[in-house]
Each structure stands twice: as C-alpha cells, then as structure tokens.
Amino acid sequence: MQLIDGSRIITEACVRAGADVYVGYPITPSNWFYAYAQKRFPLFLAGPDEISVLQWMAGFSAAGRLPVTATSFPGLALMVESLNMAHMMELPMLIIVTQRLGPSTGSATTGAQGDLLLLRGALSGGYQIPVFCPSNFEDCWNLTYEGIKTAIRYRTPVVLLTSKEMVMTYRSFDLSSLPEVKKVERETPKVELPYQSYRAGADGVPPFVPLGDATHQVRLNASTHGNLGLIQKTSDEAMANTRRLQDKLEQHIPDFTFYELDEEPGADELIVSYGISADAARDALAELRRRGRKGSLLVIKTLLPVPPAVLDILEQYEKQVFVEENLPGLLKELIYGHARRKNIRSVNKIGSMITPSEILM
C-alpha cells in the first residue's frame, strides 16, 4: 500500500511503455507530470512555451521517438494548431491534459469536465484523434499504455483526458494490483518498394520510417499531400490520403474501446459518466441497489472517435442518466447533439465535485 497520486502513476506507466521523451511547460494542475518526468524519463526537456513544446514534440516523433507531455485547457489551446500538423503528419505522441473549471482559465486548482468538446473540434474539419479517460487509478496505469499503443500502431497524437482530482489527489493503493506493463515495441516496418512515406496498406496504416533513415528518403508533410508526401491539394491521390486519416481510426475502433459496464437484468434506467464523475456514479448505483431499485452504470473510457459499442449499450436504456462536472452536459451533447429526449437527464455541476445524492435526486 502507497499515499499517492494519478500523476505518479501516469508517469511511471508511460516510461515503463516505451516513452523516452517528456516535454513539458509547467501549468496547473498538471505540474506533478513536469517534476516527476524530471526524474523517470530518459530524456526531458523544459519548452519555453506551450507552442515550443508541440514543436519540439513533432521533431522527436518524427525522429522515431515517443515524447509526452501534459498541460490543462490554457495550454492545450495554444497547442491546437501544431496538434492539427502532428495529426496530418501521422506521428505518434501522448498529450495528457488535466481539466479545470472554466470559462476561460477556470480556478487552477478547480477540477471539472469542461475539455471534452473542445477535443472534439480541435482538429480542423471535424477529424477525432483518440482521447482516453481514466476514471480510477487503475485506469490511469492502464489506460496510459494503451494510449502509447494507440499512438504507435496508428500512427496518431492521443490525448488522456484527466482531472486535477485524479492527479493531484493523493490516496491509499495498492500497487501490486497494477499488471504488468511492458514496452511498446514498434514493428519493423514492412516497407515496399519504391518507398512513399505515405502509402498504407490495407489497415489504413503508413508504415513508419524516421527521418534520417540510412535506406529510404522519407517525407513529412503537414499540408494536403499525396503517397509521396509531397504537397498536392485536389487530385484524387491526395483526397484518398485525407479520407484515409479518418477511415484509419474508425475501422479500428474496437481494437481501442475501453468501457466499464455494471449492468443489471431488467434494467431500464442507465447511469452514464466519466473520468472523476465516476466515483460519484458507482456509489449512487450502490445506493439505488440498496433501495431495491434496478439500475446499470456505464463508464466511458475512450471518449473519442464515440466508440458504437457505446451507442449500442445506450440504446438498450429507455432511461438514462448523465453524471459529468460542467454546466451544459458535454457528454450527453456529444451523443444526442440539442435533441430533445424526455427520458435523459443531466446531473450537471461546477465549482465542487457531484454528490451520490445528487444523482439520485
């Protein structure tokens, strides 16, 4: 058993995957990520901003390495646009972004749910990257390798979304309940001939080469551009390389869902929640239990790309529930949009964290 918090642990998992990069910008609450990293990864470097870091980020991925860093909404604004190359150029990377309270800059030191929608737009034209959402620190372990693997194997920028709470809050753990997580290692490239570094087989997947290889010119392009990576706007090579960025993700999506399902037969009202919230639902499910009332609870843990196993589980409820710390209920507006449904009601709040009681009102 330990005192600690979901920054250790994030950080211990992401070096123990293969990580061997930490750039970071000192921003509360993800402070801890930057002092740890100081003494776990094999490389870290302070950026001078939050627009540096992304960059610098970029250039060791596309050299073959696997950096991370982790900042909260101020930062992660600034990093949108080299997070639209980063995705464009298909390199792999780790963001992790602690939530605070907002508008604006929120309270520094406030935890809530307010980035999810602002992930959801952040790439130009509507394009999702994965964003996974750990709702324990189990997940925090967990989940922090399968972002690495997600990263590699597709070739993608991931973001784990997290609260100040998760990462700052320090409790009791056992540790030897955490399995085992072994390097990421990267494929040997199955390259053919003549190389491009943009053509993919038939996962949707480029084989990654990095710059400076000794055998094959490779070609980083954050413009449209074709197989070659070279800058082409409308021809039908270079539309089909575009299209391919989002079909690569959604043709995968199984591979990377991660949701935690309490379900009870005969069932028809459904508990929906994520990331901190979570605590609060699983209690309030035990409550209602208690009070001889059926109820389910599910826990979404890939956010994004909406995985359909999740729209599967929710269209099995008549009733539901959604739990999460912001006003407008970003969650239920990213799967029902501005919908009218009689049936869903939102547990919304800011400012301090959601009560079982809450829920069950």
The other form holds:
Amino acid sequence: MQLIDGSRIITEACVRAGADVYVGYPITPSNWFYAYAQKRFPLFLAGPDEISVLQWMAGFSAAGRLPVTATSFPGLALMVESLNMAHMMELPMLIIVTQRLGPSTGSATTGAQGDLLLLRGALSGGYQIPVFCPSNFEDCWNLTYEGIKTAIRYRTPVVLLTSKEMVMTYRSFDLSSLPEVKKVERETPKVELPYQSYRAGADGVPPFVPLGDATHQVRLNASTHGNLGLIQKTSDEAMANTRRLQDKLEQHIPDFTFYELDEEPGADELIVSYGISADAARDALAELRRRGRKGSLLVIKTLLPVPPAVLDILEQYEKQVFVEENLPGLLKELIYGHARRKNIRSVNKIGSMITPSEILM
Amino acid sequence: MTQPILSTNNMPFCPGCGHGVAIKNLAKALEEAGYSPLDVIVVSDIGCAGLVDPILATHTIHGLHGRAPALALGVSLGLSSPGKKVVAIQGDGGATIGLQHLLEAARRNVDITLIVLNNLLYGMTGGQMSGLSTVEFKAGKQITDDTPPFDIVKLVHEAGAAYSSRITSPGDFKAQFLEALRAPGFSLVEVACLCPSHGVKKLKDLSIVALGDLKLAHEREPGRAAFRPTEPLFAQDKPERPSYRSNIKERLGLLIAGSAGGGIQSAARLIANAGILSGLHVTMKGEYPITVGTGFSAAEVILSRDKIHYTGLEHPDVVVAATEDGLVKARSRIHAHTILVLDSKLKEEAFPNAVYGDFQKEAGKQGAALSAAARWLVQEGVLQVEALLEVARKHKHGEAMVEVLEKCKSVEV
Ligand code: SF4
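In place of the form predicted on its own, the structure of the form predicted together with its partner chain is requested.
In what comes next, the whole complex appears, and the chain from above leads the way.
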C-alpha cells in the first residue's frame, strides 16, 4: 500500500497513455496537477490565462501532439469559446475539470459537483463532448486512459470531470493492482487522395493528418466548413459536415460507456450517483443490506453523452435515489429534465460531502 | 523555382482593399525565402483578414476572433519537423481583443510571423473603432474620442519580439516581410491598409491617419519547446507486508487542528503512513485557508481495518488541538463522545473527555500537534511508536519529527 492522491494517479496515467504536453494555469483545486505535470510531462508550459491555455493546446493538437490541462469552473468558463473551436476543428485533447463550490469564485478549497450541465450546454447547438467522471482511484487511472483513447480515436476534446475531494485526498492504495497503461498509438490514417481534412469514412471520423505534413495539404477550421476545411455558409456539404459532428459521437457511445452496477435481485430501488458522492452511496448500500433491505447502485462514469445503456438500467427501477453534491440535482435534470416524476428522491447538499446516512434517510 | 504560395490571384476582398496588396506581398516574400506551400502553416483570425484561407496553397487553420497568435504559438512549438514557417494573420480588431497573445508570443520569442492588417476599424461588423484606431482617423469620422491607439510595434518590442515593424507606405513591401520571416523568433509586421468600404479610401490619406513607419529589433534566441524524457511519478511495486501492530477494530477518525506552520499536515501524513505500515487502510486530507502561512491548519485522518470508501469525517472520534487556532477550528465538530487531546494552555475550558499535556512546552510550536497525536495513539495502542519512527526516519526533514516522537511518551498527561 502507498499513500497517494488522485491528482498523481491521473497525471501519471496521462503521460503513460501518450499525452506529451501540459499547458497549465494555476487554479485551486487543480494545483496538484500543475505541480505533478511540471515533473512528469515531456513538455510543460505555463499559460498566461485560460483562453491562451486552450488555444495553445489546440495548436499543439493540430500539430499532432496530445495536450492536457487541468482547471476548475472559473478557468473552464474562459475556455468555453475555445472548446467550441477545438470541437469544430476535431482536435484531440484532455481537459481535467476539478469541481469546487460555486457560484462564481465560490469557495476554492471546497469540493462540489456543480458543473455537469455547464458541460452539457457548453457547445453552441447542443453538440456534445465526452465527459468521464472518476468515482475512485481505479477510475482515475482507467478513465484517464480511456479519455485519451477516446480523444484520439474520435478526434474530439474529452473532459475528465472530477472534484476537490477526489484529487486532493490521500488514500492508502495498492498501485500494483492497476492494469498496465500503454501509449495510445495513432493509426496511420487511410487517406483518400486528394486529402480532405474533414472527409470521413463510414465511422464518421475523418483521418487525422497534422499541420505541416509534407505530402498532404491540411486545412482546419472553426467556422462552418465543407470537407476541405474551407468556410462554407450553409451549403449542403457544410451542413452534412456539421451534422456529422453529432453523429460521430452518438454512433460510438457503446465504445466509451462506463458505469458500475451493483445489482441485487429483487431490489426495486436504485441509488444513482457519480464522482465524489459515489463512495458515500457505496457505504449507504452496504448499510442498507446490513439492515436486511434490498437495493441496487448505479455509479455513472460516462456522464456525457448520456449512454443508452444507462437509460436501460434506469428504466428497470421503479424507485430511484439521485445522490449528488449540488442543490438542484444536475444529473437528475440531465436525465429527466423538469418533468415531475414520482418515486424519485434526491439527496443534495452543498458545502460538504454527502454522508452515507443522509442517503439512507 | 518553388511552387506558388497563392493558388489564385483573385482576392476575396472588396475591390481596392489593402488586404489584397499585403497578401500578395506576403506570398512573394515566402517564395523568395524558399518556402514551398507545404512548409508554411497560415493561422488566420476572424475578420476580413481571415478570408485568406481559400486562396492559399499552404496548410491553413482558421480559428477564433483575436486568438490567431495564441493558436499559432501552439502550432509552432508543437511541430515536429524543422524548416516549417508559421504565419499568423489578423486585423486590428483581433489584435485588440487578443493583445495578451501578441505580448506572450513576443515575450517567449516563439518562431511565428504575425501580420496585422490594420484598416483602423472593424470591417466585418460595420466599421466600428478598434484599439488600433488613431485619434486622427476617428476625428476624420467625426468621432470625438481622444483615446490614443495601442502601438503594437512598440508593445511587442518591449515584450521581447525579435522583430517588429509598421508599414504605411504603399506598394512593394516584400522586403520588410522577408526581414520578418527571417528574424529568429517572433516577428510582427503591422500594415496600414485601405478599406474602401468603411475606412480610408486613398493612399495619401493613409499616411496621415496611421501611426508612422517604424522598425525595431532584438537579438535574441528564439523560444523553443524542449520535449524531454521524464521519470514515472510512482512505482507500481507490490505492497510490503505490514510490520507493525494496531489494536483498532472500528474505523477511527482523527481531526488534527492547529495553526499554520504548526506541522499539522506533515503530522497527519506521518500518522497515515504509519497506519499503512500497521496493515490499516487510511485516508488523509488537509484543510487550510488560501493564505497557507497564517490562520488555522487542519487535517483529517481515517484509520480502518476495512477498505475505506467514504472519506468524509463529520464527527471525529478524536480531536487533537495544540493551539487556540486549532481548537476554534475544531469546536463545531466536537460532540459528546469526542475524545480531545489538548495542550495544557487550553485548560481554562472544561471538556468532559479531554486529555491535557504540555505538548507545546515539550515539542515546541512546530512539534506540538505531532507530539499530542502520537502520545494518544501510542498510549491507546492504535499505533506503535516504532511505526511512526520508521516513517519519520524516511522523511526528508524527519530529524525533528524523530526527536518529537522519542520524547512524546514522557509528556505528562
Ligand atoms: S470591408 Fe474593408 S477591410 Fe474588409 S474586405 Fe472590404 S475593404 Fe477590405
């Protein structure tokens, strides 16, 4: 066993998976990432602000690198326009978002789960970015790898959504229990000539050739564009390309659907949680069963796009308890909107972690 | 003869627009410098200046308003093959909203040539004034605003650009572009441009309303990206067998609270590590104000036989407070069954389950919290002092801790 924190595990997994550039801007509670990245990444750069951070990352990505940053809400807010750009240009990168208590500057050293719907709505038009959410140290390791794999495989920015309590708490942990993480190799693209940066095959993902390539002219574009990567207003080709951005991820959701289901035969109640509240839910379930009652637990790890497999599980349970560290119940709203639903109980809280006993009430 | 940089001579701008002249000069300069189209990456901004992509045979990347120099910085430092040239093109509006990016690229002297096509206004949105619009130009438009413009040539020079210049004279300015392209590091050329649709329509007027010609340079090494091999942050060794005993059966939650600089965080980590050596599962988290050098400092440690999921600690079983700051911080979490381990100086108040000791006197301000916590843990058989000592001895600055631990058993309580 070693005493270790989530920031360290995530940073190490990034580099093992092949991330080579970290662009950072100091912000609590993501500062441990900054410190570890300085030691571990092949290239570390200190950006002057978070807009620059995401722009630099986009440039690195376009040149064929795999950049990473870590931030929290105030930094993420500044990144939103550039995140749209990276999505539109289809540039792989990993953005670690460490949630803290808001609104606004809030309380920088207090954890929270308040940014899920910001991420759902961050892209104009409702397009999606994969958002993975670790619920324990195993997830910190595995989902970081999956995040980088997904970013490269589907040419997209990926967000790793975490929280202060996940990345700044030390735990005894057996690191030898973690699976080996190997560098995510980029496939040599099967390029149809002449190369067009946004002409995709059946899988919806255009082969990636970096800027500066000696044989193919590469054109990347953040404005509405056709296959070639040149601005087109609302031509059929440009609209087909924009629609592809939606389809590209949707059709591959099963490839990056992650969740943990602890199912008990005969249980009619399902506890639903994610991230830092998941451990309280795990303890609550164990206590419930000790008391001789039946219950199941779903910990969602792919938060966005919402995986159909998750909806299938939810549909099997009459009664559901949504556990999350925010007031309105953002995950519940993501799934059920504002519809009034019977048999759904919400356990919400701000300012400190939800306790197992609060879930059992 | 290299291949042409432009794929057409038909410019995408309004007739008579100065942007076209500048782009043709740029293409000629790139060709003369020996670049073939695929050696060049053009990073274009939003605005009329950003309409250039389709006429270029180079690589192109078209981003957001004002961000071209920042995007170009990433591209330039990220390229893996040498001999490439990154050229960013933006207008005066883009240079205004993204001024930070110009300064940052100049400060780092990153190998980029930035062309700012300054038509003194926002062309795409109807001719509004930018941060580069001059007082003379505004006066000519009957706009009463005597705020002077940014002189970006001087600003990037001050920030460290290898080369910066401004061109207001018409015609052939390929030579200046060549100088900029050859400058080792960041270069900027600001070109005052006609905008027949909204702005200056005649060349002779341009030299009156624009800031004057200027050329500045620094001898500096260009900023490069030094990718380097690094060592893993941790080894994935198989865990060693625990070598010490602990008598705990239930999960035990400890809150150690004190003042900043009181060694609270290192005491908590030491205890957590000693717990691991004793075969326990542990968690540890710190809490301190943003100003880490003053006020309180607190840390929670959980020791348990079973795997720990939930790491919160609402009601600590034991509160260790070596100073007033610490007691104030811990107070709201003290309950009927909480055991308190306190410095004798805090004796004025009567707590039912308190143990007092002269920890400050014996171990000093920095060692008091460790002394108090260790004293109680060892006395109760939660940890063996040898486990704590083993961790302290491995610690970089462990000598003081070793001393505190060796003495803690003799502190009277
Ligand atoms: S609006 Fe002005 S700057 Fe823009 S293309 Fe037309 S003339 Fe040129």
